[in-house]
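Below sits a lone chain in C-alpha cells, taken as the form predicted alone.
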Amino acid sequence: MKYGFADRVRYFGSSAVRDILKVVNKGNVISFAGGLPDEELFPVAAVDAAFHKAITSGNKALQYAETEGLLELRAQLANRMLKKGINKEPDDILITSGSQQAIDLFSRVMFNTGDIILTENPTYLAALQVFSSYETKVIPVDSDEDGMIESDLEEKIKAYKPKCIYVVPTFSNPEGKVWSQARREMLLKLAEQYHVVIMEDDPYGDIQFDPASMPNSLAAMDKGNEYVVYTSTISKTVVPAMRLGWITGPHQIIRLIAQAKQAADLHTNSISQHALLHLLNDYDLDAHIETIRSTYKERMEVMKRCLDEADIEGLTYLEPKGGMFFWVTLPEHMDLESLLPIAVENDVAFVPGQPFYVDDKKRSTMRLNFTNSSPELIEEGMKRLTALLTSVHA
C-alpha cells in the first residue's frame, strides 16, 4: 500500500550517533562513539531506594499527574538551579522526558516553516534533527573557542532576523568548549537590542573540572527573564533511563510549551518523577557530582595524553575543562566518515563530525567520548585508533 504520509516527513532522518552505536555495541568493540555516562558510575542503590519509595509511599506516583510535572519537584529544581544563579519560580519550570523534548517542545510552539534559527557550526546533531523536522532554515554563525563571533552574529541576526539562536555554550556538543563570559554577555546583548530569542541547551553543565572558573549561565544573566529558555537534564548525573529533563525561560513560553505537552504525552512519567524528588531529598548527589567530575577528569587527561603522543602532523584538539567530547580536526585530504567502517573492524569507534555540521561540512573531524570506558579501555582503544589514523596519513 501507498501511505499519504505528510509533507513535514521529507525532513526527517535518522541520528548519525543512533545509527552508529546500533553497530558499535555489538562485539568487542572499544567504542568513544555514544555521548553515554558510565553505567559503574550510576548510583544503583539510591535509585533503587528512591523509586521503592515512590511506590510504596501511597499511590501518587502510580497516578496521572499534572501536566508540568511534580510541584515538590519543580520546587527542588528552582532550588539546584538557584545556586547557579538562575532565579526560576516553580511555576515556570516544566519537566520533560528528558532534555531532547525540551527543545521539541520549545520548536513546536515556536517556529513555523521556513524561521531561521542562528547556531554555532558545528553543533548538537539531535537539534539539528528536530528544527530539521519543524522544517525550520538553520543558518551558522562563525565561531571560535569562546563562542560567536558578534561582528558575525549581529551581521545574521540583521540579514536573516532569527527567531531563535539556539547555544550549547558549557562544555559544547562536540566541540566541547566553553563559551567566555564575554562572549555569552555580548550574544544577551544582542538578544535584548534585537529581539531574539536564545535557547540555552545544558545538559553537561554540572560536569566541570574547574567550577571556580565557569562563567555564569545565559539563564543567570537574563535578569528580567525575558529572553533566555534554558534547558537541563539528569541524564548525565543521575541515570538516562529516567528520562527528566526540565525547560524554564519566559513564562508566555513556557505555558504555551506546557500546551503543546498536554497534546504530547499528558505528562512525563509520574514514578520517575517521584522517585527523583525522593532520591533529591535522600541523597547526597552533589557529593556524587563530585565523584563524576574527579572520575571524568582523570579519563579526559588518559585520552589527552594518548592524543598528544600521537605522531599525526596536523592533528589538532581543544582540551575539554568538562564535559563528555573531545573534538579532533585531522588534515583535510583524511575522509573520517569513510574510515569509520575500518576502525569498527579494528574494534575502536569513533563519531565522524560530517553530521554536527549544518554546512561546510568538514570530513576531516571526529568526536571522541571519554566518560564511557575506564583509563585502560581508553588506552587500548586509543593505541587501535592512532595506529589506523597514521596509516592512512601515511
Contents of the next structure:
There are 2 protein chains.
Amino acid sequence: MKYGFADRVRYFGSSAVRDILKVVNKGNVISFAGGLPDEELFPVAAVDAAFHKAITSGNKALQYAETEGLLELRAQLANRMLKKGINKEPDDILITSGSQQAIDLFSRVMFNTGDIILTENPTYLAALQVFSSYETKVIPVDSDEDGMIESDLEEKIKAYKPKCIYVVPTFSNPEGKVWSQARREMLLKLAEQYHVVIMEDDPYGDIQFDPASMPNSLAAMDKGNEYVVYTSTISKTVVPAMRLGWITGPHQIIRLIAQAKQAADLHTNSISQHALLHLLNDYDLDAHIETIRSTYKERMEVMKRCLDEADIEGLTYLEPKGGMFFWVTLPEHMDLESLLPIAVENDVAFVPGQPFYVDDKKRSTMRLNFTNSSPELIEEGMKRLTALLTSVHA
Amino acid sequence: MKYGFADRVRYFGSSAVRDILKVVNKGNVISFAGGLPDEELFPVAAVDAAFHKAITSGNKALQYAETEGLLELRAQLANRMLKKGINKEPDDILITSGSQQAIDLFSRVMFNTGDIILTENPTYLAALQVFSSYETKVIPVDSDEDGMIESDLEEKIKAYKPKCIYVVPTFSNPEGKVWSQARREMLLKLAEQYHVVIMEDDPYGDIQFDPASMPNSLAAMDKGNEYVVYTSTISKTVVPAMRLGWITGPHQIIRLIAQAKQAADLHTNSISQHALLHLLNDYDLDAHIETIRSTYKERMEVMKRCLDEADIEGLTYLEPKGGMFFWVTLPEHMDLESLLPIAVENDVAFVPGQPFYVDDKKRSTMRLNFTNSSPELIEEGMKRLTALLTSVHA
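The structure above corresponds to the form predicted alone; please give the structure of the form predicted in complex with another copy of the chain next.
First the chain shown before, then all remaining chains and molecules of the complex.
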C-alpha cells in the first residue's frame, strides 16, 4: 500500500556521520570520524557499583517515576552547575535522554513551521536535523574564531525576527572553537534587546584543556533566568549508554517541556538516574574528568604535531582548547567528500565538513576526532591521512 | 519576557492521572488510581544480575549505539513475538523508550495538522495527549464489549478518510476489554479495503488470566506486514524503570521512525537494552509472567467480589480477562470527578473516567487498578470506596 506520511518526513535525513560510522566500524580502519569518547576511559567499576546500588536499594526505584526526573539528581546537577556560576532551582531542571532529546523537546515547545533559528555556520549536524524536522528555517550568522560577529547578528535579528539563537559556544561542534567573553556578552545583550531566546548547547564544557582560561557560560550570565536555555550531558564524562542529559532555563519554558516530555516518553530511564545519583555521591567524578582532560589533551597534541609535521600547503586549523575535534580547512579546490571513500580504502576515516554547514557548504573542510584513538593510532592514522592529502594535493 | 511558543503547546495538558498520582502518594491513601505494576513482584535479583553483566562484559556496551536498537535484542523480541504468531524481521523492529515513545514517533512520521485518527471511546489517555500534540483530530468509533462496531467504523472511514485507526484490542485501557476474533477480522478487512494503517497498542497482552481463550493479535493477522503497526513493552512484565518498548510493522514506516528516533534522542538507553538481552537469555521470564498472571488474577477476583458484595444499584462492570483495570459504570446522575477529593479524604483513590473519553464524556465512570495493592489492601480500599459510593448514591 502507498502510505500517506507527515509532511515533515521530507526534511528527515539519516545523519551522514552515522552512515559513515556504520562503514568504518569494520576492519582495520582508524577512524577520526565519530564523536565518540574513549571507551577505555569509562569508569566501569563505578558505573557497575552505582547501578547495583540503584537496583537493590528499594523496589520503588524500578517503578514508573516523575516526568521531570529524580528530584535529588536535579538538586545534585544544580550544585554542579553552581560551581560554574549557573544558578538554577532543581524545579527548573528537567532530566532528558541525552542532550539530543533536550534539543528536540525545546524545539517541540518553541517552533512553528517557518520559524527562524539563527546558528553558527558550520554547526552541530544533529541539531540542524532536529530543526529541519520541525520545518523551521535556519539562517547562519557570520562568525570568526571568537564567535558570531555583532553587526551580522544584529542585522539578521532585525531582518528575520528569529525565535531562537542556537549556539555551542564552548568547544563548538565541529569547529572546536571557544567564544570570547566579549562576544558572549554581546550575544546576551542583543538577545535581551530584541527579546530572543538563546539555546546554549554545552556537551563538551567539562573537557577543558586549560580550565583557568575559560569564559563564562551564557546561562551563568543570564542572571534573571529569562533568555538562556542551557543543555548539557554526562555522555562525554561518564558514559553515553546511560543516555542522561538535562535542560534548564526559564521556568515557563521548562514547564512546557515537562508536558512535551510526558507525551514523548513519560520519563527518562530512572535506573540510570538513580545510578547517576549514586555515582555523584560515591565517586570522585571531578578527578575522573581531570583524567579525561589530560588524556584528551595529550591526544590533541599528538594530532596537532602530525598536522604540523605533514606541512600541507594551505592546510589550516584552530588549536582546540578542549572538546573532541580538530576542524581542518584545506585549499578550496579540494573535495573532501569525494576523498572519503579513498581514505577508507587506505584504512583511515574522517567526517567531511559539508553536512555541518547550513549553507555556503565548503567541500574543503573536515572534522577530525582525537578522543577515540590512542596516541599510537593517531600517529598511524594521521600518517595515512596526510599521505593521502599530500598525494591529492600535488 | 513574553515567549512565543509553538502553536502545538495549546494542545498540551498535564495528565489528570499523573496529577492525581502526585497527591495520593502521600499518607494512608489506598490508591486504585495509577496504572502501576506491583513493585513487590519485580524480579530484582535477575535485573541486578543482568545489569551487572551488561556493564562488565565489554566497554563497547557503554558507548554510543545504533538508533534502531541492539540487533540481538531485536532478534530475541522477534522470537518472542513469533510465539504469538507475529512474524517480523529484526530489521523491521525498533527499540523505543517504552511504548509511549513508540506512539509518539509513529505520530511524528504519520500525522499532519488536521489529520484524522479513529479510536475507541474511551481510550488510552496518554495516546490522546500525543495525538492532540500533533494537532490532529480524533474521532471516536462506537464500540460494544467485543470491539468497534462495523457499520459505524465503515461509515466513519468513508466520511473522515482517517490516517490511522488506533486500538488497544487486548485488555484495553481503561475498559479492560478484549476484542473478539470476528471484530479483529472485520477491522483488518476494512483497513485493507480502505487503505488505512492500524496502530495496535499492546502493553498488557502478556497479562492474560486465561491464555487458552485469546484471539489473535492484529499484527499476527496482517500477513503481508502492510497495515498493522504494533507496539509493546516490558514495563508491565519486567520493570517500568528500564523504559524499554518496541515498535514493528511495515518496513517503510519503521525506516522513517528510525530517522525520527535519531533526531529525537539518538538511541534508547543501551545499558538497559543489553541488560534485557541478558535477562531474556538467563532468566525464565515466562515463568515470571505466570506468577504475575496468577497474582493479578487473584487480586482481580478480590476486587470483583468486593464490587459484587457492595451491591450498589446501577453499578456495572466488565470482568477483566487480563490486564490491570476494572472499568466501572455508575448511574448517570453520579459525578465521580467531584467525588474524587472526598474519596481521597477517606483515604482511597481512583481515576474518574472523564479524561479517557474523546467526546461524550461520561462523568459516571471510573477506572480501578487492581495490580498495585495486596488483596488485603484491595479489601480495605474497596470497603472505603463502596461505602462512599453507597452513601452518595442514597
